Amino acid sequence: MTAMPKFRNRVTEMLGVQLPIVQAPMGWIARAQLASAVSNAGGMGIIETSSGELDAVKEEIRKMRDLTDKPFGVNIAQAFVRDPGIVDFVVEQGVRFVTTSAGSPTKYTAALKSAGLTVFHVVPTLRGAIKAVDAGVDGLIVEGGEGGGFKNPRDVASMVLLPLVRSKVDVPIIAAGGIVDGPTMAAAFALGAEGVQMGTRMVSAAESPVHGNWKQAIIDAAETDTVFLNRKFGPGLRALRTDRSEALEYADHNVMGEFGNAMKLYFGGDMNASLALSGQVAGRIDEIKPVAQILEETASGFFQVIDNLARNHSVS
């Protein structure tokens, strides 16, 4: 049997990882177990901190130090940590790798930076993209509005908006949304980017802390089994189809007051307790896997892909 070949592009070298494969940063979903699978299967598994709970983030990057000797990093969710020493948390837990969204790039960038900290920020938009470049980021997560969670309430989708950003910026580029396997990796890879994030499919990975019926009710969905809420007044959110998402659907007032209670549906699995953010790749997935079995067959799928593409439509 032939031996997959290795990555090695910007994204690879800049992460110290073998896979160019990122784990998003759910809100208490992003922490040790999940995380620490990521890492030792190769990819980057990130602690999430947009649930605001950052002691528990502390002990979680602690725990992760028992779990794997593998690289790891933080996302700093700005719009939810309002914590001015965030930074100082960040570096004192001896991170390399930090993500940062929800908020300006201005903010963080050059006090990470001059810490010694790699640094994505999460863009949307062009104009995002550039503004990020400009602050000194060192790469990009592209991030398309087919993923799940909090997004633009103008959405692109990432056929339209990978290839734009790369078209305008030289930095390493990360595509989220719409990422859950070989295929849109290799895609991805296509239109621009070196490297990809997932996130509904971690959700329904087999480590994912998330209580199974949320896992059942991704492998359950079709593709137009999400909905996108808020876009009148932002953040936009998109969601699972349950019975409260479709009543918030066309909603004329902002809906983040009736988020719910997420605890119920994240560990107690009332699915109409809170809002199930899920990426339209839901409808793409139809096992549960654990993340050794889902990056390994990314990879090889990414490799196979590119080299049917080349032997398939090429003349010699």
Second form
Number of protein chains: 2
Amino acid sequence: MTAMPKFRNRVTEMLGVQLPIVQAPMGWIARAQLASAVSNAGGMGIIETSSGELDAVKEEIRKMRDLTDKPFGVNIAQAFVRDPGIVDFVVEQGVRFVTTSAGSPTKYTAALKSAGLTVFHVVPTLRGAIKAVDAGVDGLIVEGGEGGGFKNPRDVASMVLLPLVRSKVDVPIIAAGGIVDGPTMAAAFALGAEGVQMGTRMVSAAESPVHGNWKQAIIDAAETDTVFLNRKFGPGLRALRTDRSEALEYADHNVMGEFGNAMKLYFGGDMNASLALSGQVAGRIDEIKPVAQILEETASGFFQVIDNLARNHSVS
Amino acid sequence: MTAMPKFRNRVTEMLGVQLPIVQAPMGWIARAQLASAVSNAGGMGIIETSSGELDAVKEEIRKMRDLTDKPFGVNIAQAFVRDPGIVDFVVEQGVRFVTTSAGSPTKYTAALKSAGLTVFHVVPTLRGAIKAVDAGVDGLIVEGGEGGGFKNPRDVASMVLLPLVRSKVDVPIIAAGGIVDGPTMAAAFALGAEGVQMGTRMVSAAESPVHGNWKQAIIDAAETDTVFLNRKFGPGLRALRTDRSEALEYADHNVMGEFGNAMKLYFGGDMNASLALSGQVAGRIDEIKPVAQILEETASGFFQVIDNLARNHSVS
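Hand over the structure of the form predicted in complex with another copy of the chain; the form predicted alone is what we had up.
Every component of the complex follows; first up is the chain already shown.
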């Protein structure tokens, strides 16, 4: 086997990572066990704050220092963390990379940047992207509607959104939504991304702390087995198709009040106790794999796809 | 300028085209004026039958013989053409390439194949793809949910659907949904396609017969300016956001009866007289261009993207 090429672009440079592969900040899931596995495998592990449990988050960040000496980041999910001290909190933890989401990019970008952090903002539309760039972010996480979790009710697929944003802004883009392997990473790069983020793939990883029933449900899911909820009221939500989520699909009220008991699903394995947030890529995941294997296969698959494309489409 | 590389793969071989770019079979729109422009530019022009106007279609096919000596095809939209004589009709016209859609692939594939035609079936899911391959089709048109027109109510984005189908079947794939230029064509090829189909881009083309108001609405649309209708009842429909389509978005009844007067919209320019079927790529189209320019820019952009990817990601 020949040596794998190295990635070297604005994302690897700014984040200080070997692989431009970021783990998504799923609430309660994106904690030290999973994030350290991603960082140790050469990607960017992220600690979540959307659980709102800042004391627990602090402890997870402390654990990260024991579990990895590689870079890791923190996500500030603005809608869920209303404490204005969150910026000081993140800066005090010595974190160098932050993603901000679910809120205005004008709120924290300046403070985070003046503290020397690298800031990427999560955007679901071109309008959001331009607003974030105007607010001075270093880069964007461009999130297609096929991804899981909280979504813009007017969902736009990665195939449309990525090249649109790429054509209108200059900052580096990390693609989220639909990314699960080498071919999807190569497609994202063809559309202008310089990095990718994986959510559902990481929920299903060996090091993910969620109950085995959730991982099995991802493995069992077809590509049509997610539902998009709450489009009429917002925020939208993409979750695995279950009795609970199907019953809410055409609800005539805001379903945010019907999240149920997340802990009972996440860690207790009762798939109808809450909503199992997931992207359409659930239909492409057939196996629980260790994070290191996921990242290695994604990177090698990426280079193989690029190599095949170039071989088949060069001037001869 | 150096010579552009040539495409040579199973789609160009089977279809006998220079460029593996197919024009989608939009009802009333995919007629000789548009289809001949696509064929003459090196792609695959397609004549529609979803209008149900078989006499008019016959006349359009006759016109094609005057307008081009390049290959062209016909789409059999099974849900709209219930006349069982459609196979004989198509065979008698001397057409060599047929796409079938909106119905079971077992219905016409054998008869078309035994008459010597090449048959591609349009599929929106992996299950549909496997069924079509089992029915003996030569290839698939894999249609992501971001595309316009009639859709599977359980829409799946191209970024997820294409590589999923690619991983499970061997026949050549033409990617539809989200395709509008070189980067999206390159992304589709990274995901395993060997050809692409464009719908909305062709509706907006200079040679498209639709009223200028529709073309202008595509140019004015943001990426979030389509709505997905009739998910609860099926078939789903993706159309431009207008007063009429927005009012139907959460309808509690099947909206197929509220199509209105298509002719008044298509050729009269009254954007609320019917539904302006369109994909999310409306948000990426800023200009009315001749078909030849669209195809030339797509092909050259494709090779440029592949070249850049290979340059930036090779063993050095």
